[in-house]
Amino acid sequence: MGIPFQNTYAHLPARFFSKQNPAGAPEPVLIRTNPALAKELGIDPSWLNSPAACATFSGNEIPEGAEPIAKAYAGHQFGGFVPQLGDGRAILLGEVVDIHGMRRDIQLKGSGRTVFSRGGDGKSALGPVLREYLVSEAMHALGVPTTRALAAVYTGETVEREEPAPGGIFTRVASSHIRVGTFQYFAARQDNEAIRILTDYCIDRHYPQAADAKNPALAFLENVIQSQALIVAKWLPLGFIHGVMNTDNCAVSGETIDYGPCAFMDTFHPDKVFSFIDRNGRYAWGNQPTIAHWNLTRLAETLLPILDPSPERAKELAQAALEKFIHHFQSIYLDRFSKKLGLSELLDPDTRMAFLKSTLGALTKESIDFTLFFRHLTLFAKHDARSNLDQMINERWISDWESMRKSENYSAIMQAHSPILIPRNHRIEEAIQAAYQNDFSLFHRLADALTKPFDENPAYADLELAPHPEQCVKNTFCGT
């Protein structure tokens, strides 16, 4: 019973982390656990609802085999470099090797002050815990590489934010919590030995094929570039905005991490921003590919000393690797949107890209709900029923689309890439506000619905709907 912990990161040199026990919670209550994920991690699902599980997920007991640590890292936050950040409100309990042979971290988020808290309380309000649970599990169901949710706990205490709020702890599972900012932490200290140790560790854990390359460090960089291009190319066709793509929120594993002020768009606009602190739109929907490349450039800078003994040659290698990002990104981005639109594969990429740009332009001009547009387009392709589509977009676009769509029935592929359900901002906010009144029914219903976002289910038809003007959520917050 319990969690079969291992601790490879905690056995790296001491300067990589600080040993740190969680603060615990006065009156913890398990809100939700994830039996399917537990089974995948080799954890008995029946254990999840035990007193021992509640004690573990609240930080009240250190389970056998765990070696709790707070990781050190740095990062560029909205373009400005901070040489020391670290886990200020998160503690890594340890690792497990899942049933597929993959090593996964288990981390408590909101578990109390650490040496990296920088004056903060290290706690989390319950709202961000519920938001991250819903969005991370939705992203998994949508087919996007992501961290996962194992448990959400109400701590039984109040935390002070803009106003007092109930506290919570989120148990997060990740392939690892190593970030671009982790490399930057050691680069800022000119600790090339640590950069090499960290690179070797990441190769062994995430990209073992790179170990056999002529230049393993370069192969590692190339793999991270490709994995980051993949996730951003999957975000955009879903209308997802990360909200805070700082280098400390960019995981070298290629998973989406840190769902703070994130959101899925309702009405489409490429400049859409939700994060309250992103005043200049740095991390807007349409800027995310450019920012991903910028973050990867920062990673490449940290690796220069180990890419090649010659500084000039190292720069050449890094630049050549970074130039591949746009190809990786565009090929996946165009493929995803082409499938959402049902475009014929006989069309050349330039023609498909031009049509995609015109489509996004039309959605912007008409302020069309992004998810509902593709939902009704799929229904039209399936049933040849135009009524709802006619109300959303002009006849000329429909005529152009019909000339470019595949001649045979392509609606099944369109539906597989156009979700019916997304975690809409107003639904998440409703669930959070109800939870603050000790009603978790909306949260559980939304979590259940989002496990199958592509399925037709009349029981969840109301969750498909766009918000009324008074329901729109204009700002999201990171919760610190």
The other form holds:
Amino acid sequence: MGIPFQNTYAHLPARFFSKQNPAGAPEPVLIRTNPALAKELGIDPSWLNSPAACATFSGNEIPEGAEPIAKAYAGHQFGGFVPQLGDGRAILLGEVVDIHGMRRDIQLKGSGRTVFSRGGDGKSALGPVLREYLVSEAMHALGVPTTRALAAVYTGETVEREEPAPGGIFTRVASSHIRVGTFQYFAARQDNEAIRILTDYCIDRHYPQAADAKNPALAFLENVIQSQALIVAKWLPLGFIHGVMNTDNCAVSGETIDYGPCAFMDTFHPDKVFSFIDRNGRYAWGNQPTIAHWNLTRLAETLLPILDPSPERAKELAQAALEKFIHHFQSIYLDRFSKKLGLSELLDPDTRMAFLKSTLGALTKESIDFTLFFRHLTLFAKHDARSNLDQMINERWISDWESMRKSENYSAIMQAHSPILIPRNHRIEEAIQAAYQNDFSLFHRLADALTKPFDENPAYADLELAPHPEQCVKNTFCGT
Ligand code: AMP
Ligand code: MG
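Same protein, different state: after the form predicted on its own, show the form predicted together with ligand AMP.
After this comes the whole thing, all chains and molecules, with the earlier chain placed first.
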């Protein structure tokens, strides 16, 4: 029973982490657990609601076999380098090998201070725990590689934030928690030996095929570039804004990680941001590919010493790898948007890209809800009378689209790429506010609904709707 822990990261050299037990919680209450994920991890789902599970997810008991650690990492935050960040409010309990043979981390977030906490309390408010639960599981259901949610716990204590808030602990499952910033931590210390050990570890864990390449470190870099291009190319056609794409929030596994001030857009605007500190729009919707490339360039810099003995040659190899990013990104980005729009693949990519640009221009100009627009376009393509596309967008756009669309019925593909349900910010906020009044029903309903985002379900029709102006949530803070 319980979780069959392994601890490969904790057996790396001591400078990679600090041993750290969680602080524990005075009166923990399990809010939600994830039986489907548990099964995938090889954990008995019926164990999830046991007192032992609550003790594990609240940090009150160190499960047998776990060797808890806080990991060291650095990172560029909004462009400025911080040589030491690390798990200041997170503790890795250990790893499990899932039913597919993949190694996965199980981490507690909000479980107390570590050597990396600096001025922070190492805790988390319940709001961000519920937010990460909802958004990461929604991302999974939407087909985006992401960290997952295994459990959310109310700790029974109050944490001091702008306003006192109930405390929470989030149990995160990830392919690993190794970030671009983990490489930067060692690069900043000119610890090439550690870079080499970390690269080998990542190859073995995430990109085993790179081990057979002529230059494994280069193959690793190329793989990370490709997997980052893939996730960002999946975010954009969902209207997703990560919000804080610092290098410490960029996982080399290619999973989306760290759901702080993230959001799915309601009204479309390419310059939209969600973090109140992002005044220059560094992490705006449309800037995310550029930033991903910037982050990958930082990763490449850390790998230079092991790419080639000649610094010039190493730089050339890194540059050539980085140049491929835009191609990887654009082909997936255009493919997914073409499917959302139901465009004929007889059209050449330039024509499709030009039409996409003009579509996004129209959405911006007419302040159209991004998700509802594609929802109504799909219904329109089905010749469904419920569509009110013509009330959303001008006639000219519709006639242009008619000339570009696939002639045969393509609405099933369109529907499979245009979710009906996304975790809209005002719904998340509403669920958090109710939870703060001890009512978790809205949170559970939203979490249930978001497991099937592409399905028609009249029971959740209200969750499809865009916010009224007074419901709009302007910013989501990382105030954890
Ligand atoms: P994040 O905003 O989650 O990307 O975190 C950035 C850094 O700040 C990481 O090193 C975190 O561990 C640290 N941090 C954030 N909140 C806290 C907190 N409440 N206590 C200690 N460290 C924190
Ligand atoms: Mg982070």
